[in-house]
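Starting off, we have a lone chain in the form predicted alone, written out as structure tokens.
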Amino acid sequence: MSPARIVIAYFSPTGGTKKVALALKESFAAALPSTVNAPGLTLKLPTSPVTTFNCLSVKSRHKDLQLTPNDLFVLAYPVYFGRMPWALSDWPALQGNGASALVVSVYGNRAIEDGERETMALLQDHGFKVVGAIEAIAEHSQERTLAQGRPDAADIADLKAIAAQVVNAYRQGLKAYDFDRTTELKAPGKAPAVPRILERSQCDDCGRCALLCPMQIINPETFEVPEDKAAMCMGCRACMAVCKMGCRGLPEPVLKAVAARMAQIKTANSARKPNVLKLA
């Protein structure tokens, strides 16, 4: 039996996790029947079983996503600094009811280092039975070049292929993953400096880079993070990404610091690393 419904969540605060989301969506759909056929008759199912939800804002977050044990839970976010982002660690309103849940590591081809155990964790501690997980490529958000228009073409036929054995293995019956909840965490990382208005007169005071803030830690007044909140934010950019006058950035110093530490990195993962899948 396929699962009643499919349910995407994803975090995406600069667009890459959105891409493999939607991509999955895709080959979700491809997978699993469109019609119910009946003895002389064909139906055309009304709606798609597989739908998508964005869980950035904090707003998002406290909506009911109404999960039963017949539906498959996919949570694609992006690891940051070997991590899960720390935001999705507040999301009074996720329930898993017994649903199946399959996590997505989106990483920009360096490593997921402790991301997906730490997201299995949050998972199965808010009632889902976690059976395996995606690590998915995306072109990295700090440099751009790395991984650069991942995910292509070839990562969509993989991701395809992908969600034709995860419906294939729910069928059968899917198994808890087993996966390590008793080793440290690595220590968090550190955002390099928290984004500000670099420009206030370009600056249109449209709010959005306070509305869409994961951790809601920008004032909606002035659009700037509070000193007592600085260590809050994640580095995610998603207050630069939605900035539409592009006045919000980093000051220069922190972006040549951050462009010389990621050049080490790309030339330590300039080689391609594949879309992986791990079941039970």
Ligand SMILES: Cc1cc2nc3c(=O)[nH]c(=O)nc-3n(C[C@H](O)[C@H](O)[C@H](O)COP(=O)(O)O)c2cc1C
Given for the second form:
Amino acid sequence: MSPARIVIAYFSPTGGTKKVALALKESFAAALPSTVNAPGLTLKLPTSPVTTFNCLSVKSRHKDLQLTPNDLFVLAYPVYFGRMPWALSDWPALQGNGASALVVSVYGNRAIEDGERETMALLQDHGFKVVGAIEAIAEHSQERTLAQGRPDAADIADLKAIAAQVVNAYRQGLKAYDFDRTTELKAPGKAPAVPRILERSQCDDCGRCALLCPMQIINPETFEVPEDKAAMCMGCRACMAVCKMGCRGLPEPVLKAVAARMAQIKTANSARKPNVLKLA
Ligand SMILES: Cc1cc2nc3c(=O)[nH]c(=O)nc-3n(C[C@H](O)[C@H](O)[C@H](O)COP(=O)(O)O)c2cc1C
Ligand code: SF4
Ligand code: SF4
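The form predicted alone done, now the form predicted together with the named molecule:
Full assembly next; the chain just shown is listed first.
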């Protein structure tokens, strides 16, 4: 039997994870039947069984999201310093109710490290049966020249084939995926600095940065992160990506330090890494 619904949630501060999620949406929809057959007639389903859910904002993660045992839930997240974005730990409205779940780790061609098993544990704690993982590449959001342009056409073709494999495996009955829940996770990474308004005169007080920050740490009047909340910043850059005025960013010396660190990472990870499907 095919999954009744496939719900793809994506957490995408700068758009790379969303690209992977949307490619998967299209591919899952192509792999699932869009019609039902009754004796003598074929009926087109009124709505697609594949939907997406943007889980970036705190508000979205407080919105009721109930799955049922015949659903497949797909969570696409970006890897940060080999871990899951810690904002995802705060998702009170997510209820698995025994649905199957697949973790999609989107990373910038360096490494996933503990992000995958951490996200699997999160989904298990929310009542899902974790059945596997997809590892996909997107442009590195700290250093755009690493994995530049990915996911590209070849990645989209990979994701299409992967989605078809998942649907086939689901029909045959997916087993729970065995992963390590006991080894201590690596220490969380530290954002190089908190983004701030670099050009006050250009800010039009639209408030989009404060609204969208997945940690809700941007003051909605000053649009700055107060000192006592700076340690909560994940360095995700959602506030920079959403600023249409382009006045939000990291100071020049910080950018130089990030570029120097990333130059070494880039050299060590110049070979193209593949998209991977892992099932039990
Ligand atoms: C603070 C930060 C830490 C990151 N850490 C890693 C990492 O450990 N490994 C990796 O391969 N990519 C890493 N990346 C790259 C992102 O995982 C990758 O670019 C992802 O596609 C970003 O998702 P988004 O475009 O949806 O925001 C990091 C990016 C940021 C901003
Ligand atoms: S303040 Fe930090 S956590 Fe909030 S959106 Fe900006 S980079 Fe992300
Ligand atoms: S998104 Fe940019 S323009 Fe809008 S309030 Fe924030 S810093 Fe100002």
